[in-house]
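So this first bit is one chain, no partners, the form predicted alone, shown in structure tokens.
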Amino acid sequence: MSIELATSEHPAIHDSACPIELCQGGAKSALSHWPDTAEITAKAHRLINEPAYSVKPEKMVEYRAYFDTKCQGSRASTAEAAKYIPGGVQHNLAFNHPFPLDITKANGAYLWDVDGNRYIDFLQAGGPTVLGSNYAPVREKVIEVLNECGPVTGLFHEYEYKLARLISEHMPNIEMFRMLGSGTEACMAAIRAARNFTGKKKIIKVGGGYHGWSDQLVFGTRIPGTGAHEAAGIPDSALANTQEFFPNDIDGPNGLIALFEANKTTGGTAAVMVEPIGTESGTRPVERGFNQRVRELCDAYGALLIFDEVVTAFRLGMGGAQGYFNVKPDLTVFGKCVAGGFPAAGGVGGRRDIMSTFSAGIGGGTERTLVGGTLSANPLSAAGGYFAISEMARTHAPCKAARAADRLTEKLNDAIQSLDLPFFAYNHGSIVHLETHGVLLLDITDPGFLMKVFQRKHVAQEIGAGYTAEGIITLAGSRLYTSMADTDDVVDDAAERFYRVLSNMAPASFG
């Protein structure tokens, strides 16, 4: 069975030529510019050292009334869910203040809840739906596959190799690709392969980076320097060979080079794992030459370089972040994007000699890197990824999503400036950061760190609730993923909604 995308039947939402003049690196990248990392860092420092701002109390009364009167169905269903589901929700991305929304419909730039309220969708399932939510041409082709063979057989299916070949065509550093069930599984597989291939032990990551929730990588998560703070239930021994260094710190006394040197006598460094635009999808952005410097150091110390492109692959362009930076990682981790928003989305790809260890074993002369998963590379997920990536390339979706993000970022900064607020916005292509509370920017060495975390989490909840009440869905109130579905009209509408929240901000009171 072979199903090709009938493009003539389904014109793209925006089917004009890709605005190449906005994109560095041509078709491989969708970024119009690289934001000034030093300027962002300085603004972040000012934000977390000024008093926190929140929604004015009288406006919060109005926003709470929205949830009380307009979201009664969501309140009822999520209250019932809390009886059977810890915390009442299954998803880390769900915004829970004052209670989660029960979303029943998604289409393009919008979501609808069980009460019929419509929201502009800047969550986009955490990033993978660059085409827009529930994109019909892909959905219809996946339904054809489901009707033919169902979601899983446990055996080989043609879209496994079609997807792997397509990824390699767009990202030539991916000589071979192994599909798995999630980004967490992919990170586990990548560090296991690195240790097997190099014979070394240590894994170095950038502090603040999130690489899934496996025992060995819940270290220095969200905020640099936190070490094992979030590792409840994980034995110390599981984290004994995981290390972190602060973002962009190559040469400092506790920087990357110092770790490489110290590891020479304690098992060696198997790999350095980075989010190539910076931790938490660029919340702490890297300097422009950071990845090239890490590449050179990995070569010098005999370590592998692992790019975590769970968010950036295909969203920053068909060549991912590695296509933009022109840096070749040894292994690349994929997640949500690799199935185009369909479930069981994850995988690892890279150099043929390293990837071949996944199929090695008895009689092969090489120890096998063991991975598994009955639902990995199932027909539904593999076909979803194949058709979604094909459509992203055909429609130039990454460039169009990035153009929307450029427009939105400019309008957000205009609003912030006009209101004289200590906030700021910036974007890496279609990943927009709107920094108003700075929870993930806090400094663990600050004596008031714990109090600031508590206060600013409260502020983040109120601001996020304000966005929701104004009809906008974000990731934690501070990260926005745009899509091809975000026309100028959608962006301009969203900007007005953001302005209504921002124009009702004032220094917070924590009485």
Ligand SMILES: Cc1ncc(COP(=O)(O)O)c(C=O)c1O
Second form
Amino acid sequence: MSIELATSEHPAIHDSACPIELCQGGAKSALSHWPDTAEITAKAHRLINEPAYSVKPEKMVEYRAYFDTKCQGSRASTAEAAKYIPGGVQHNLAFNHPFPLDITKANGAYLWDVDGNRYIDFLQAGGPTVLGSNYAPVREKVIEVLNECGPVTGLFHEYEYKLARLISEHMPNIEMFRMLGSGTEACMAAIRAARNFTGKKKIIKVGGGYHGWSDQLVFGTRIPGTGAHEAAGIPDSALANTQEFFPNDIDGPNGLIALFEANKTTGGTAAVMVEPIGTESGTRPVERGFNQRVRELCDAYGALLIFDEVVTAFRLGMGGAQGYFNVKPDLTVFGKCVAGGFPAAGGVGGRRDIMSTFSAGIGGGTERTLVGGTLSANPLSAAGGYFAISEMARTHAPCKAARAADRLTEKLNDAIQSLDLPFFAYNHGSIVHLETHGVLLLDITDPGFLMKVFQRKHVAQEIGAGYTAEGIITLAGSRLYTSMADTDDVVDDAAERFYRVLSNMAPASFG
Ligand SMILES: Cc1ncc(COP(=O)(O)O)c(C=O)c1O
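Same protein, different state: after the form predicted alone, show the form predicted together with the ligand.
Time for the whole complex; same chain goes first.
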């Protein structure tokens, strides 16, 4: 099948109005609104201070029976996997209670497991597939490239510049783009370039933010204030120049300004790295003016501003979060969508003067910021990204996915209210948060913190199993990525399935 994809010669539509109703900011941004951060924070506070809710025991028996009777193929193959693969899965997203599913087919809004069960897919591979899973028009174009030259040659391929140029057209702050193998690598590259360019030492991040698993960034991950808690195997020295401040805390005694000030005499601040919608894809959302203030402070203190747009670039709209907030970062980190759901997905882009320090070998002198990767920017990843991003622009996929998310969120909140549950749902475009267990919302200063983590992780597993047994795949039971494939029918069907789980919940007992 031949399809017409947008190309650079047939330019993108980032400045024109989006025909999909409710999109703010033309096609640059797919959001219909920015939910009130103070209200979400208050609801989060209430959720974690009320007793944890879980699926009623009698319903849990039914859900377990689903896995016992309907998922025997998954059980067998993942039991075999556990003999050879640590933990039985290669990726944390694939954990599933009571055992992982063996997925054999993906198409649009749906996944199928080895036993033939169908699921509505709100994981969407962890974010990249805004067009829907296994989107045929892009897949076919990529297969053409594979048929011609295979996935890798080690030499230059035209889709490398086509992708970089396309990104720059949609996100004009990306004057140059260096493609890498993953978001983790791209975050490493960004902070290295920041230090090289500024000659300063410290990297400040927002507590709770995940910026991949490199030595220097496994600090204050998932839950603010946890510092080196997850840094097993990482020497203290690797973390000595990484700092965190609590979400939205700019002016407090331990806030961003205090860190900037303290750093003046200890090597200076090279960069502040933020997820521009808030940590963990907006689980702790930013206040509306946050990014602009951080921009101004970075300018005042001579630090670079790095946006980690691994999730948000293209999912939030073709202009990414920076297009929505109209704030210009110095560097932007990409992952996921940048290879259109194909491996390997990562890259860093931004100001020409900073990006030029990456000029690997050619023209790079002593100032070179060393990055590499045998398989970086291979024809498969570059073509996958190019065709997917072109197609996302042509079809207004981020806007369609966001409208599906708006509809889903409204239905989830209706269910929560009608059932009088202490839960809440909200969405930033096509990223939906359905907060029922609140594990990532817990407060480290709460004396009951550790007990609550333990209990609520258990509850999260049971709720996640309930969703799965009802035919829905989520990210860790609390995050739902929608895609262009989520039609009203898919969303309405999903809402009914969620309702069946939510209507069978009660305060949990941990006896
Ligand atoms: C905001 C953010 N940054 C960085 C990463 C790391 O990307 P990757 O998994 O490609 O290494 C992730 C992964 O989920 C992420 O969500």
